[in-house]
Structure formats: C-alpha cells, structure tokens
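Starting off, we have a lone chain in the form predicted alone, written out as structure tokens.
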Amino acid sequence: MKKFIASILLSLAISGALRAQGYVPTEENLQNRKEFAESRFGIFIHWGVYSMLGDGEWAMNTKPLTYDEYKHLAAGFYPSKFNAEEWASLFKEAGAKYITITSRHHDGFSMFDSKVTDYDIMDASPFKRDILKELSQACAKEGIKLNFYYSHLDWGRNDYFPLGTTGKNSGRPEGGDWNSYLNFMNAQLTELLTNYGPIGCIWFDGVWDKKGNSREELENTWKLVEQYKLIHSIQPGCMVGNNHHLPVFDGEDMQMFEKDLPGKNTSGFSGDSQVSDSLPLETCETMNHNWGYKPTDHDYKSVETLIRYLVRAASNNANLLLNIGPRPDGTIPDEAVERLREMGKWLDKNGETVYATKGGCVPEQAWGVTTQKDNTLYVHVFEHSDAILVPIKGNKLVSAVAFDNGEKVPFTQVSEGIVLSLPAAAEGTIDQIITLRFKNNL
C-alpha cells in the first residue's frame, strides 16, 4: 500500500510538471536564489551508515564490500547522542545560514523515513527516528535553511543498471530495469519535498558515474529535464544544483564547484565547468581530507585557512559550503566544533564584509582580495605590508578606514589606483580589513 500511494503521488507530480513548457523560475525561486547568494556560508554534512567504518563516505566502494555485506551495517546504526537542536545551535553559532545534508549517498541508505524502500533509517536501523525530520524542525527554529544532498548513484539497487564506473564489486546482478530506478528516485524526491517543509535546494551528485559521450546523452540517460520539472512543480522555490562538473543545464538554479573556487581547477573536478554569470555560485570544501567520518584524519585546516577561504569564496561571488563528517554516535568531531565556533566569532565581528556582498571589482592581489556593496569596497589584507596598491580607477575615494576600529587610513590616489598606508596589524590577525567608500557605486 505504501508503495502504491507513493506511485500515485509520483504520477500526479510528474504529469503536472510535464505540462510546463521549458523552465521559467518563479518569483519565489528568484528570491531564494538572491537569499542564497547573500548567505555566503553553509555547512555540508556527510553522515550515514558508512560513518561506522570510519573510512569516509566511499568505504563500500574503496574497501571494497559487497552490498550483501555492507547492508548489515544498518542493523547496528544507532546514533544515540544525535541531538538536532544542538547541531542547529552550533551551526547558528558558527554563522552559517544553511545546511546541506546527505539524505541518501552512493551507498543507497536513506537517512529519512522513505515509503518506497526498506533500506532507510526507520526500517533498516534500530534507531527508528527520522533524522531529517528532526533537523528540519531544529533548523526552522534557528532560522537556518535546509538543503538536501541526493545521490543519483546507487551501489546497492539491482535496478541501477547498466552499471556505471564505480561500485562494480558490490555483487549486483548483470541486469535491471533502469526506468524502475528513475521512478524510485523521483518517488523519494517527492517525499523529501513533501514531508520536510520548505527546502532550499536539492543538491545532486553522481551523474558522472554514467557520464556518456555528450551532455545530451547524459541528460537523456538521467532524464534530468523531467526530474527538475518534478522538483519545481512540488516546490517552485526550491533550487536545483547538480555536481556534474559540467556547465549548467537548463532547469538548474545554482552552480557548485567541488573543492575549488569558481573558475579554478586545482582539484581536477572543474575542467569542463564554465562559470555561470547569472546563477548563484558555491564552492564545497572539506575541513580535513575526508567528507565522511575518518577518526585517523586529524589533518584539519587551520581557522585562519578556513576564514580566508570563506572570504576568498565571497570575493569570487560564491558561498562556502564547509563540510563536517559526524561520528556514528551522532556527535561532531571536536576539531570541527572548535573551528566552527572560531569562525562564528570572526563572522560576528566581520560578517558585514562577507554576507550579502559581491565579489570585489578588484581581482585577487598578492596582498589579498576584495568584496563590495554598493559604493563600499572591503579590502581584505592577508599578507600585510606597510603600503598596498588597490588597482581601482575612475571613482573618487571619499574615505578609507580600518574596519575594526574606524580609524582613518592614509591614502593617495595615483594613476595606477589607490595606495593605502596600512596601520600595523595586531599579532595573529587573520584578515586586516580596510573599508573604502567611493563617491559612486562600484
């Protein structure tokens, strides 16, 4: 009966979506894009039964384990210390405006009460609590937007066929109904968009497992047009993003970059990604080396590195989606908690120079980066010197002051731009910020 009801809901949703010709975002969607672009800082959460293995979120594939072996982990998954309100309180303290949590990762385990599979938190684990429901309620109380990561890829289901480039040792049979799998995904997306309140974004990942030979083949294989229409038909304001490492497709509302700032390709994932000039942008990054929990990975980035990366993202018109990998008991590693709290302290003092800013009209310099609002340019100095050149011309500078105390900063306008004579920076300064106000908007 549960599957029958879900099938009816899915059919109704899809039929309504398909009546739409082309994608025109609603006013609600455009407003959500604007708010998303202004938020600048979000928390990524990779959490599932894989945390029990302590070897990251790809453990099933990398060890490797067959699905018949791996699926038994769920029977022991009991995060007794999980407290959604404590999580949401920490994220608010950190200055984050939204979270994106793995509703279902590549291992196929659903962290929510799904009626179209038994391999979920309610049926396959002894926990019997809907983690996403509790988080949706806690985040709503704290004013934090909720986004769902959802994997297109599944290493366990028999109808995920033909196989892609990963999960080939899972023991799945050489055969399956691909359309059945597509219907399953859309039924789950319908659940996520129906049962958990307003969702800011569906954050897709995994289509690269069956990339094909062209964008058209990729889109056709995954039926992305129909899937995006389904999402927008249920929640028109919900944004769609896809970590396919390609230029955006029609129907997508934001563009993300994995472990890279927009336009960069140091990680090797963004070689084909042309930066959209019309959609909000986001870069996702780990705190250490792993997305999922790995207790031996203590190589955490410093607070200085994380804050400067957040500012660099803002200077590139992008949000920073910073990842944490909770322990299997539902607690967040101490190193992550410490860094989030320190970032929150910094944002409490300096958030004006990050939230709701645009990337500065001055590109990254040897000394640092810039962000801006209207006629104000925030100069973020990472590498201090007695004087720096800000190469901006053609707009009269009205004032230059230190952001932290409002003291005037001497300046000279020359043919190459503006020379700032910087005050001495206090020891341990992560970001020396100078506020420049111009006669006209930038």
Ligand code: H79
The other form holds:
Amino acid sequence: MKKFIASILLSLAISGALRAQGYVPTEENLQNRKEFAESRFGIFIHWGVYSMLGDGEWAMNTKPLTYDEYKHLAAGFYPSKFNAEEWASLFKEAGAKYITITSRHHDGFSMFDSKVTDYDIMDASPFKRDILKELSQACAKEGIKLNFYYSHLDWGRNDYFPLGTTGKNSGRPEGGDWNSYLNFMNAQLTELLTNYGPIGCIWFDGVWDKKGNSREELENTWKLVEQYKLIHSIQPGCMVGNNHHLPVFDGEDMQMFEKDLPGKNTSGFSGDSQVSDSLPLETCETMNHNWGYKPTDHDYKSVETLIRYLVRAASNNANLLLNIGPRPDGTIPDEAVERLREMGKWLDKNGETVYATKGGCVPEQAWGVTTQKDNTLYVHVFEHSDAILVPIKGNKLVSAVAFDNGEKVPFTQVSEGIVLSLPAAAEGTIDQIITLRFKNNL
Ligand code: H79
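Mind sharing the form predicted together with the named molecule? What's above is the form predicted alone.
Every chain and every other molecule in the complex is listed next, the one we just looked at coming first.
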C-alpha cells in the first residue's frame, strides 16, 4: 500500500514537473530576458482617458461611475501636446532602457488602433492618432525597447462575465459570453504583436479580479497557457509577465513585484509570490502615490529616494520600472520630468555600477547595498561612516578605489571580511560608491 501511494505521489510529481516544463523559450527569448535583466531601468506609463478625471487610473471604480457615464470621456480625449519623440528623448536622457505603457487599462479603453473594438483612440476619441504606433517609432529611433501593459480585467464589456470582485457598479447586464471576451483579448494581443514592431514584454495585470481561484482554476478561467502560446507564436522573443502576485506560471518569462522589492511584501500584494530563481525580476513603483495622473498629488519621492531605490532593486537582481502619469494634454508633470532628468545625470556618471550588474554577493547592510560584475563588487554606501565592514571572505581583494575619482581607499582584511576606511563624503551624497576588485570572479 505504502509503495502504491509512493508511486502515485511520484507520478504526480513527475507530471507536475513535466507540466512546469511545458514551455521551452526560444534562443531569442532567452537573449531578450538577458538584455532585459541588464537594462535595470524602465519607465512605466499609466495614461488613458481616466487621466482627464485627474484621480488615478481607478477613477471609474472609485468615483464610482457606470460605464455609460464614464465612456463619454473618450470623446473629449484630445492630448494636443502629445509628442512621442519628446517623450522618448526624455526617457533616453533619464537613462531608461525600456518603457511599459498601458495599451489598455481596467477601464477598457484601447490607446491604439484596434479593429476589434470601437472603444479605442481611433474610433471613440477625436484624436485619431495611434499613440502606441507613434511611441513605437519614437522609441525605436532612440533605441528604447517597448513593452505593453495589458489589462486582463475589464470594467466596461458585457462579455466580461461573470464579473469579478471589482467593476461591480459599472451597470452591466447580468450575463455575457466569457469565451467571446477571451477571443477579444487574443485578437487585441495579436494586433499589439503584429503592428508595433518587436515588443519586449506583454505585462498582464488583473487576473486577481477573480478572487478565490486556485492556480489551476486561474489558468483555466483565463486560458493562460493558450494565451501565452499565442504570444510566443507571433513573437517568440516577446516576454510574458503577469502581475498575478503568485509564483510564476508555465509560459512566463519574467516576474514582477508591485510596489515591492522581490521577496518583500510591504505593499501587501506579494504575500503569495515566491521569488523565481531563474527569471528576470522587476519592481514597479510610483513616483508620487498614484499610477494615473492626479494633479493634487504633489508628494513625489525625492531624487535621492528614487536613485537609492533603483540601486537597491539592482542589488536584489531586479529592474526598477518607475511610473509616470502623463497629463490628459500629453505632457508629463514637471515634478516627474525634473526627477527623470536628475536620475539620468546620476546614471550618466554611475551607470556602470547598475546596468548589467547582478545583485552583490554581500546582502544589504546597515551602510547600504552591493552590486557586482565579474570580479568587481560595487559597494554602495547610503549611510556614511569613517569605516565600514564588507562581510566577504575567501577571495583576495586586489584593489579598492572610490568610483568617482579612482583614489585608493585604504582597507584591511579581518576575519569577518574587509574593513574599508571611507573618504569623506560631500554633504548630500546620494550614493558613495567604492569599487572593489578581487582576484577571482565573484
Ligand atoms: O496598474 C496599476 C494599478 O491600477 C494596478 N496595478 C498597478 C500596476 C492595480 N490594480 N489593483 N491594484 C493595483 C491594487 C488595488 C488598489 C486599490 Fe485602490 C485600493 C484599489 C482600490 C483601493 C488605489 C487606491 C487604487 C484605487 C484606489
């Protein structure tokens, strides 16, 4: 009997393992993952007709408005000052390597020319310019990769039925054909992957709307395996990521953490996710407190906080996807522009210690964090003191220098690691970086 149970357990384990290995990424996809992981800094863009209400991207739900009340916003959406090239050049100046823009958020409005709905920028708004097309061209010119946020959840469509936990006040009829909704999404994804050049990643959000589902139920309800297959069949190199707040599913190529570093759960979204040890990681964060435009939210994080968060993300093997919420007229709030420019200046000088690095082998210390590349450890000191201990052993330290001017930093090797005598740091130093070169690769 015991043997019988053991063999059943074994076959279950094997079928689980096989299932988990169902998806085999192409070489091109693996290369994209690598480049993505090396890029370390991206810009998240939450922009849509909700921006006109100036109360974040959840406005339809939080006001609340019915879909019939909300949908008329689209007819007044005319971002007269939108200039994709200006945006792309700002992102380049900021040191970002990619952008992730809302092609369609939970309100269901498509910011691109979609033939499978009239609730899009070409048919429902007088703007009639394909925003994603203009961005794809401008980004290609600047060498910035383009990723699309795509909401699984929809608050407007009748075929989004049965409803989930949100969007219940939208005034939709009690009934609708779920399969029609799935087909609609796949048709839109096909458009997104056909008409805008190479796409770095489809960034899904919203499956959590159907609460209480097991992993298998989620996969089945949303037909994720099929959907991911479709994406990879059109663009094998395109990464799939899904902000489901759970351990990664088969067919996904990256893992994101909303408002948290990997493995942390301060925002309360990541309690059930466990950090993937093989996929590239990404942390997304707002610059103020909102994703979508909110003109009264002036509580922006300081340049120091943003840069340290970027470095801290890198030290955790994660990219930072930093959000901006453009105004309805197509301009980017001054506070955001200012911060992006400052981050760019910093990255211009210090990018070597962030781009294409891995998290350092020395975990976070009271003084700061580390990143590494080959035989080099970059020590990022946020809390200055005259001497710090870098707890690393078993590798001979060849040199220690200040990253900014190359001056030697005195060190001694003690049994706990290496003690660095730090040079004085100017008032307001955001990150005092010391470069340690070792005999062997780390
Ligand atoms: O696209 C962004 C969010 O709209 C989406 N994910 C990020 C990337 C997201 N959906 N749900 N959540 C995030 C968490 C839910 C937050 C909420 Fe609220 C708290 C919804 C209602 C209360 C924040 C505050 C949003 C509206 C009010």
